[in-house]
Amino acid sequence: MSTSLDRLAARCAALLGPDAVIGDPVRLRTYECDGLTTHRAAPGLVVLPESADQVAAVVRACAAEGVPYVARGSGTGLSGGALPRTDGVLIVTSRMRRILEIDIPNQRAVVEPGVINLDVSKAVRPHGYYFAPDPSSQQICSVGGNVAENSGGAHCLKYGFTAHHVTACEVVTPDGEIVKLGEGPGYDLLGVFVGAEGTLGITTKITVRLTRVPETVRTLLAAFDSIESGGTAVSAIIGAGVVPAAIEMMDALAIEAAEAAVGCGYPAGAGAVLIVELDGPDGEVAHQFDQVERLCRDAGAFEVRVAADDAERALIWTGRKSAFAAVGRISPAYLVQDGVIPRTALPGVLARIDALSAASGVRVANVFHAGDGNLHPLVLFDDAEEGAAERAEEVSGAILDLCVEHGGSITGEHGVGVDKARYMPRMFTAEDLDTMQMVRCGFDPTGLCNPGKVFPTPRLCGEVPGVRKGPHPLVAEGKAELF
């Protein structure tokens, strides 16, 4: 460790206790990446605080030493947003997992950032409520990470993303002050903070909105010969004015992986399956369900299954919820992509992804939130084969280009992190990026809070935003690359 990290290790041990500080190189490897394993870096030091005061004390110590730091929850992110710094401190909030308050009359709960997403719903379910954001990793992902990435999930079509279910956050700012965002008049700083990928501070307490459990939930699985036909069904359902709680789709390759992993029993020979879930008052659900079933058959569904009870509903969802991990059954390695397109563009874009895959020889398994056009193509490759990773990355980038070309985005819910920073100029101008950087510098003028994430090149807070007249100093020194 460097002298600064040596001093920080001793200081953090005094603040948190020696069992909350990890400096052993072998143990540090546990934290070298998040869910996106293609980016790895062992942290210089790991600390595990148990309170907001301890987080603030660690941040102040880092600021005093000029040492960068990164916050991490459960480590399930898929963009490298929690990738640590080898010269910095990783602040892990996994010990901060208390549900501090459940306020049913006001339909809210107050939780620490390390609380697991699904545990919030389990705690309030006896009262007839749940926490609506439901990422596929909800059994292990933390609410603090959901806030950082503005996570969505299968039911975000109807219920929205994390930002729609967070009413306040207690935050440790980059200078170590504890502040509360989301209450009182003034600018919507909470709106800026949620989804900022941990670059503006560290949340230590979150007030979440609770949603009443619906009266009725009905789920169907429709099988199609092709993914394009499934996309047509999605457009027809939304076009009819039906807003399901969820519309999810998987293609043949994703179905193959899910069957190998969990034996979900989807219809044999399906080129795609569509999962549609409706919830709400019983009469409304019954009427809309008939519409959805008819529209799926009109679009070419050769089989429609309706879940008769909660057990069958869970079985239908098992394949979709396990899809990302299941792909490991059919490929040694894969890239998880995350782009957004308008719903009406689904058939055309999916066809072009198929063409990209065929032309490159790189297999792509498609799993996505079809209702809001949030694609999750899984680009498969063999990491033992020379050049395979590079070809997969090229296809992955081409898919993002398709999303931007059709008026979409390079990310819907996984975030930019380090993985997509180089793609930001494909969607934003230099002026756009400089404006974003001005906001970041307003929160973190020293640039120590999760540096190197989101933006394509290092942009220093001392620089005047605007068109650069010459190369960035770090580029000139060979310490950074300009994309």
Contents of the next structure:
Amino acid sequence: MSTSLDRLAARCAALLGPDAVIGDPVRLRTYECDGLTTHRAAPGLVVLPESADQVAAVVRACAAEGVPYVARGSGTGLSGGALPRTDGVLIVTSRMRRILEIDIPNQRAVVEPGVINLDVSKAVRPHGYYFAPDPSSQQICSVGGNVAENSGGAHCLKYGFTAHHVTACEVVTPDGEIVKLGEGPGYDLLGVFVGAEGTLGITTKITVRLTRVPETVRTLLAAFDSIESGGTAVSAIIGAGVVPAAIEMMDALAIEAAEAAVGCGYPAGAGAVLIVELDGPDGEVAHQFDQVERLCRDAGAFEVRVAADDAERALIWTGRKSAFAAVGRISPAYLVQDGVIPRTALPGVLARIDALSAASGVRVANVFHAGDGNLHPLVLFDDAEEGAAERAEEVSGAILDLCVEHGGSITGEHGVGVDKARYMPRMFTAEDLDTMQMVRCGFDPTGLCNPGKVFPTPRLCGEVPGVRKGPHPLVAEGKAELF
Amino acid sequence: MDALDALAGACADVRPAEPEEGVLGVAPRYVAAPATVEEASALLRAAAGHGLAMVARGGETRLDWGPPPTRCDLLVDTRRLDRIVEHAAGDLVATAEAGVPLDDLNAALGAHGQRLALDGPPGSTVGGTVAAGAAGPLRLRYGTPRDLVIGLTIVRADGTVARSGGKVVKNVAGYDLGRLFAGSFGTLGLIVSATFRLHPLPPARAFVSQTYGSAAEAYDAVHAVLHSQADAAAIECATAPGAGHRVDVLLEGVAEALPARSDRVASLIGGTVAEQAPDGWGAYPDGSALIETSVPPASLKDLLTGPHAATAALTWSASGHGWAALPAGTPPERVAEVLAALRSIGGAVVRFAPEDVRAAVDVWGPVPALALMRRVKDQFDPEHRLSPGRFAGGI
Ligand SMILES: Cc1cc2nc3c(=O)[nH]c(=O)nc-3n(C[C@H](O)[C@H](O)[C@H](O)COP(=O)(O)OP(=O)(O)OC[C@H]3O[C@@H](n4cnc5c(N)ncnc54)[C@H](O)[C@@H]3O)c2cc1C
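Show the form predicted in complex with the partner chain, please, the one above being the form predicted alone.
Let's see the whole complex now, leading with the same chain.
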């Protein structure tokens, strides 16, 4: 008897052509995880559609068979959002990489979802424009993935996130229909689709806003004895009414790692370094840059380096941009955490992280988007040592608790995915989560579109909340998992 | 228990409605003004128990927008939800209840050198501004409520209180209901409080203005600034039948740099510089019918010269959003022609109009993804008791 996946494989081969369907177990393993490698599951089937019509046809075929499906862009997500289902189909957008339209008079471009983030900026740069969201992964991540994760980057402090730079999306709904979101009157369905982590449908065409390249960019690196004085400088800058394009901070351990990996030559003996970048019109930037430099010195910076040109700017950024990978030089293994706190809570929370680290013996290197309080603690451990991974996991989870306790968030940019669904109840009540899932019920009542992500417990659509008895029907059918 | 008793049991301030409190002629039976989120929740639960249809009322600046409700038993007045819950100046965020007038909020924030960068017409409440998705000229730089709301507390049709987002700007945990509720005009739930991302008040500002004889010159001026590195906070264009085409550019920034910046823009567009906002800055154009338009920058010339321009007074922001107003007495057939002309170059939604006009024209125009919108509505308000009939596609 053929299984539903067998039937789907045949159907998809007929719809998309045989070379667009992967069923070979060895090749399927290429897709078993995204950037969060601790969660793995080889997909039941991979398809590589080339058009919205093909995506819609696959989604309809999945719906007819009751088979779950997951979209995947470049697979750089860090929360397991694109983790496949062994019993499902992985819809990969890597053959949808055309920039369809560049419309400079309207400051827009229309791209397919598989287009690489940086390629958008490269294409419009000759016109003096760029695509503002700049996740560190921008050389490989896809715009479709950016939409799903509402990705930000170092410069989102001033320029905002993907949600602020996408004006319309063509979407294949879980019904297999192709609709346009973001145009015309009515609910801002685009607004909720962006950041929904691929659980509300698959975007097949994205209209992005293009941003004018600023007249001037100026960057400085300030070195401090301690994180506290670095934090003081950040507060002073924000307090002075300056909105830098970026403010990034690294602590001593993160600096040590970056130094070992890329020899970025940051000032010796720094307990913290701050990178501050300003951009905008010449006079405006010149004035505020002097102000920032002064505020850094007032806060106790013992050295301030100002980038004289693009090459020096790149050098300043090298250390920061390599920080994640660099900790590999000082630790056999590590977890990347992503949490947010109100910026003013920074000193207190960092002291608590220190205390956690001291009490558990687990080292934590801190790299963060200091301007918006987005922490990326890197929790170091030796995977050869028994129980070390669990201890690291515990410290990492405790850091999230600290974030929530201080009125922050369990994720600032990496998303919830499978990784943090279990933490959602720490931040939201059952009613909050139920209400969010009403949106999902509107879009995807059968729950086949990227199930098991974002929410710890699926909502049965149409059911009165709170009176559930026995296992959830979706769980019983194996269509969803509980954490 | 009858409905009034049930409502009174839930909320201290409940009374029979006055005849003049009708929403576009639909008279509610009761008016209730909850003072806390708990009261609002109990009120909506009681209303649900009696199957009452409700409309929320804030500052009444936009209560006459959209079609009349198909039913309205209960008017929920949000003005007693009037607390500024928190202003965390160091974090550039503030939380305010729905009934707080936006002007009051901005006055409080201004004392700390900060602002919520929503500059709609005066009189609006926080809740009404979010529900209407309203924003003024600053939308070019700062967007609309969907871009500035970072946390939202709502009461659902059944009285359940739910929250999304939080009080940090950077946050991707869970669905962003703030964006969904922005511009939903009370049809998904009652907004009871909102948390906003704030911006520093600019130390100085300057306006660069010029009125041009031709649409082509106005178009060139707008595009010259838009595609320059002038970093304008707002670019507005306005015209009226028989009048010139006016372009106003707002620059904000440090006082030390502003004169040079504004001189550059002035020479770019042949304009003059002023410190004060020009007359009518951010105001709706005058008329008895108001149409919200979306026309992209490349189509500005068509907007200024199309067949609608003989009747309509127009304002437009380089964000692509604008307004068209029609004088009293414009016959419905002419309004329909204006709408058709505007829809041939963009979008046009009738916000308010005399009853005979509203009844005769298609107020919304095409609504893409309407089926999906209805399904979302059915989840939030299965009995269609929240501002029924007031929204796109008859939602
Ligand atoms: C080294 C490194 C640095 C990073 N730095 C940042 C950073 O600075 N800021 C940041 O925000 N993130 C960062 N990330 C995370 C990641 O790169 C982003 O989340 C990125 O947007 C994911 O894009 P992707 O194409 O790889 O998506 P994938 O990982 O393939 O998928 C991510 C999610 O999007 C969904 N999805 C993909 N395509 C579609 C589609 N067409 N329609 C609907 N849903 C879809 C998937 O189902 C999944 O849920 C980083 C990751 C790495 C590995």
